[in-house]
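A single chain comes next, written as C-alpha cells; it is the form predicted alone.
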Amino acid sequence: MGKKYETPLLDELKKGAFPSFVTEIEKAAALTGQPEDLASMASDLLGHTELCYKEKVTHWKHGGIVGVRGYGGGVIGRYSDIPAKFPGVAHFHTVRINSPSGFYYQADSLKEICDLWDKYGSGLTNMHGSTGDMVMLGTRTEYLEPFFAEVSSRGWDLGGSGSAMRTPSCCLGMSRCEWANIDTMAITNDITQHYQDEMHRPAFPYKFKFKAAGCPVDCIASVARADMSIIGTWKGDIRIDQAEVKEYSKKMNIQSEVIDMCPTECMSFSGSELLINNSQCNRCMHCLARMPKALRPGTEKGATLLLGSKAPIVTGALMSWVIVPFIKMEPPYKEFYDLIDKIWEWWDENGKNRERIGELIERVSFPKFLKEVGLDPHPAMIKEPRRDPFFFWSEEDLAK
C-alpha cells in the first residue's frame, strides 16, 4: 500500500447512483502482496489525478516507443511529467490484450489475467477499451516482457495499437441473437488471424478498425466507430406473419409506431394486413425490432460493407457510408480480403500521416476512391440516407 492522499475533487466523483472509477482505484490501492515498486501505483494514481483536476492540466506525457520484443503495437507508453512527486506512476504503461470474439470469457480465464496483473501491474483494468481490447492499466517498463511471456504462454495475445489494424470486435451475433444474418464471431476471429502482421507491426498511415454487426440494429455501433463496418443484412422480401401482425395491433398502434416511423415510407397497414414495398426498403430494422414475432429478415443472408467512420481527430467526426451493398461473407472470405487489400494499398499510397481512410476519401473524392479500388458506383453509396449521393449525373446523362 502506498501513501494516502487527500482527494476532495475525486471524492465528489464517488457520489451519486453510478459506480465510480475512483472507488475502483481505491480498491486497487488497498491491495497487498504486490512487488514493492508496484505497491504504490494505484495510490499515487489517485494523488496524481487529483492534482491534474486541481490544476486543470494533464501531468501525463506520452511515452513514445515502448513495447515487447517482436511487436510494434499492443503497449501504450505513458509517463508522468512529475515523477519525483508521484514515483508510483513515474511509469504507467497500458497493455492491450486481444479480446475473444463477442467478449465471451470463462471465469477462471479472467481470474488468471487479473492475478497476473496484480503480479506485474497496478491491478487496474478496463473491461473493455473503446477499440475492444481488454486493457491492463499501469505497469513499469521492466515488467512488460515478463508479463507478456506469462500471458502469451497461456494462449493470450496483444491487441492492436498505433498506426495499425486495431483489434477487431463484434456483437454476440448468432450465439445469442435471432436477428443475426452473419456469423459475426467467426468473421471477427478470421480477420484477427488473417491480419496478424498488420495488427502487431504498425505500417499504416494511421489506425484501421473492423467491427462486425449481425444486423442493421448495429449493437456494436460500427457505423460510428469503425473504418470498416460489416453489417449483416439480407436479400429479398421481409417475411411477414399476418396472424402475429394482428396480435401486435391489439397491443400497439402499428400506424404511428411502425408505419409512420419507416424512413423510406415503404409500408402500409390496412388494419388487418401489413404490406411492404421491399424494393424501397433500406433494411433499417425498425419494423423488425418493434414486431419481432411478426417480421423476419429474408432468407438470403449476407452483409453490407461500409467505410470511413471515426471519432473527431483531424477533420471531425465521420459516419461510414456504403461501399458494397451486398456480399455473402462466407469462408474463406476471399472476395472480402481482396477488397481490403486493394483499399489498404490505395490508402498507403495516398494517405497522409495520421489520416484515416475516411478522411482521405473526403479529401480526394469518393469517385476517385471507387475507381482506384475497382468498385462500380451504386445508388446505395450515399453520404446521408436518401440525399446527397457521392456520384453525380451530368446533364448529358439525364438527356439520354
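What we label the rigid core is the largest C-alpha set whose atoms superpose within 1.5 Å from one form to the other. Residue numbers count along the first chain shown, from 1. This one's a predicted model, so the numbers in the text were calculated from it and none came from an experiment. What changes on going to the form predicted together with the partner chain:
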Second form
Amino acid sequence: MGKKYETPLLDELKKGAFPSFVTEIEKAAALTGQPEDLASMASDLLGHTELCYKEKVTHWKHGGIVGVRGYGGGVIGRYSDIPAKFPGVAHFHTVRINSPSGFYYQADSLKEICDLWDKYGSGLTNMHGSTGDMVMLGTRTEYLEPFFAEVSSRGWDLGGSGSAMRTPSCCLGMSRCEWANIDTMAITNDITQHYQDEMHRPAFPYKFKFKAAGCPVDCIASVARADMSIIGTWKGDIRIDQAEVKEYSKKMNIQSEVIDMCPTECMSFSGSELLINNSQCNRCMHCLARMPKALRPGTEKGATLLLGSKAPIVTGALMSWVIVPFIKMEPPYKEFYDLIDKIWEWWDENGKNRERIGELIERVSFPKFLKEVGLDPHPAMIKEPRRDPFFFWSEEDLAK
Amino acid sequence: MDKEELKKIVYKLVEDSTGKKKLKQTDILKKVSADQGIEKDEVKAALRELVDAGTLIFTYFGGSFIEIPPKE
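The form predicted alone done, now the form predicted together with the partner chain:
Below: every chain and molecule of the assembly, starting with the one above.
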C-alpha cells in the first residue's frame, strides 16, 4: 500500500545523510502480498506518528491481554487510542525473540525471520531492544500464534517481558575479545536455559535483567542496565611485560595517558620500568586497555557480581553495586544459582508490585539485604566510587 | 495433594479475586501453599497446567497477573 497521508513533519526527518526511520516505514508501507489487515499497518503507522508529532501527545497505549498460549511474556500488547482513524494500527503488538548470546546470527536465519515478519507482521523491526531481544514491531493479535508457531518450529523462542526474568544478554566475550575474563556467552546461554520458567511465566514483583560483561570495560554497560551485572575480573597481580612497556613509551606518553589516569594512583613509571601496587588496584582496566601488549590481567579469572541498576521509571536511575567481589564462574555455576535463588526469594517476600530489586534494597537498607541473603559485608561493597561505605556496624559487631 | 484438586483450588482463588484484586503468580503460590500446607513448587506445577491449557492466562497491566480469560 502506498502513501495514504500527508506527513510534512515526518518528511523533515527524511532529510540529511543518515538513514531515516521514516524512509524505512515508507518502504514497509510499499510491501505487497500481505494480508489485507496487515497491508495498511505501515502506512497507518506513518499517519499515526505524524498526528502524535503534530499534537505532541502519544496515541499509543500498551499492556492488556495478549500473548501466546502458555507464555506470560514475549509479546507486548500495543494499541492505538484512535483505532477508527487509523485501523491499520488498531493493534500494533511487539514480539520479542530471544537473541543468541553475543547477538550472533547467520545471515539466512535473519532473512528467514524477516520473511516471516513480512508475512505475519508489519515488516518492521528495530532489531534489538535495550534488553537485548530481537524486536519485531507491529502485528495483530490473531497473527501472534501463527508467527510463534513458525519461529519456534525453526528453533527460536520468545524473550522475556513483564514481571519476569528478561532475556539475558552479554558482550562478545571470549568469542572475539582478548580481554574477556569469563565466558560471557556460555554464562548467558546457561542462565537462559536454567531459568526458562522464570523468563516465560512472570512471577516476580517486577522485571529482572542479567547482563554479562567479560571485563570491567563493560562494553555492554551492564553496570547501568542490569539488575544483576556479571563482570569478568581477576585475582592476583597484573602481568607486566617491561619490554613492551618500553615499546609503548616510544609512541605514547605513559605518564599522562596511563599513570596519571589511574583512579587509585597505584602505578608509577620511571621511564624504563612500570610498577603497580596491585593491592591498591581496583581493576578499572584503563591501563590494560591502553597498553594491551604490555599488560595482562592476573591468571585467576572469575567475576564480580553487582546488583541493582535500573532506568528511571518508578524512582530515579540506579547503578549496580558490588555484592560479591569475586566468584568463580564455571559450569555448573552452582554457587551463582544458589545466590540468585536466595535473592529472588528475598525479593519475592519483601518487594512491592513494580519494585525493582535495587529499589527494594534502597528502601529496606543494604545491611538488611546482606544479612537476610547471607552475604558477608566487604569493603568492595561501596555504592559509588570513593563514597559512603554501604554497610553499618551492628551492635553485635561492636560488641566483638 | 491430587493435582486436579489443586488446579480447582487455584482456579477458584483466581475466580473469587476477579474484579476485586489482580493476583500475581507469587500471590497464588503463597496463598495456596500456606492454605494447603504444600510446597510452592507443587502449586506452580498445577498453575502451569492451567496456563498451558488456556484455562488461566497471564495479563499485563503495569505488572504481570494471572486471570481468567475473557469470554469470546
